[in-house]
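Presented as structure tokens, the chain that follows is alone, the form predicted alone.
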Amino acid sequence: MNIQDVTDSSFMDVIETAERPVLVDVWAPWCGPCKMVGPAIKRLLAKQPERFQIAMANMETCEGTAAQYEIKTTPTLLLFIKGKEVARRSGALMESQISQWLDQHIDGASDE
């Protein structure tokens, strides 16, 4: 599967050079819904391992990352095509949930 743990360094490199969407997962390890939020994007990314790729940012070791996307909040998804930001999600979601917010933005955007 493409799943990557990033840290501040590894963040741009990541998202700049991906072939395919980079859903970013920003959470924390004391976090309780982002326990729930994890598990329901590998099971989406199990689904259709081409459609996009997932880099794991730990909001606790990615400290400059979070600030630069003034991440306040864990979880937060944040989904990048071609090295851009195009959205951004906070809060639990279920995979159904998760499913459809990718399918808004990721379905066009990375034809264009």
Given for the second form:
Amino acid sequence: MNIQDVTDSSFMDVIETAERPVLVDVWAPWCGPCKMVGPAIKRLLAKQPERFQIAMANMETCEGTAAQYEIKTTPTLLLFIKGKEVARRSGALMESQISQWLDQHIDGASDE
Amino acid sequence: MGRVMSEVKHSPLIILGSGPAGYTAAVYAARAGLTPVIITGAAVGGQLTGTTEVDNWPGDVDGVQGPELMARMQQHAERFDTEILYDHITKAELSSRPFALTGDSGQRYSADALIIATGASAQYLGLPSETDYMNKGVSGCATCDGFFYKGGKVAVVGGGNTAVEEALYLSNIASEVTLIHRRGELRAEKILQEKLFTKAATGNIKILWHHQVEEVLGDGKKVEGLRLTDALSGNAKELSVDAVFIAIGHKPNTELFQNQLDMQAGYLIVHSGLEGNVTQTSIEGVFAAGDVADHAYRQAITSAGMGCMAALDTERFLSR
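Next up, can you give the form predicted in complex with its partner chain of this protein, since the form predicted alone came first?
Below is the entire complex, every chain and molecule, led by the chain shown above.
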């Protein structure tokens, strides 16, 4: 599955079993900028569906995960490759910024 | 480069911004048949999405939550067929017509009239250590990030309404809140000051008067404290905190229009006066509403009122 919702109980399983890099979007219903970042990463995925997958982590069901990863703000994007966190960015990022950031951290990045 | 050039999307009216000014302008413009398009900007819903209780919105007798009010305004705009686009404009060309805009998405837009309601953004102290710990305990929004400091020790910097509101909000989440203010009195409304002083006398809020933040301290990964100086004695001291919320004011979001529209201290100058067309900027057909053009009042209701005026001014301009 390309986009899935994760919770504290499913988070590790999704990260560890994923075949592609996993972009985790830690968001919250009360967070305005999250409404911009969520659709932006989904647009990026639609352009390159084979490149990565998305895990949506709602703070309300991922409080433990957020504490474990010392996340202090929403939205926060975490990039996991082969089960390991390789990068993170926080704040109201625009699509182009996220795209450049993914290019930096996903190996074999190709600009189609 | 490398981006597919999309076709230009034209609209009679584009509204930039999704706070009270933008949504109110959309409601009025849509009802006038101008089929407006709102481009929300990165901070969807504007500053009110970072607040809690709004107690002075007329008609909401028992108060209303900021994010809820903004969700309702958006629904209201959508009810009248306003198109809402989640994009952020990175380039504006106002010297030719139609006005040309480019979004972060790569999409290009054009419009016969423009309402600028891009609002204002939280200002920061400007310390290098503050930048280093941004989103690692330094925050500009207590309601966004307060959740992460349940039971912790936090500080709020500032002395206006926002600072006092944030301190009060955080006092329900954190174990201890210190309000740090560089002066000996607050600028906040009386009713808020009274709430604060009550909480300071009986609860978990402390007030540090005449203190300034010199440095944000931490272990590289998260905030652990602040180095402060006492403005009166010049003495330095350290305060141990898990987070610091900066609430020292706002700056208008007008960088896009630098050297294109007349401004004063960064705020867009509008016509004002008694002849109508009050919200027009220095370019005909470009209007401004809300905090982007208002340094003095900066209320949800005044922004909404100005958004309404901008829509009415636009309607007159477009029908000529």
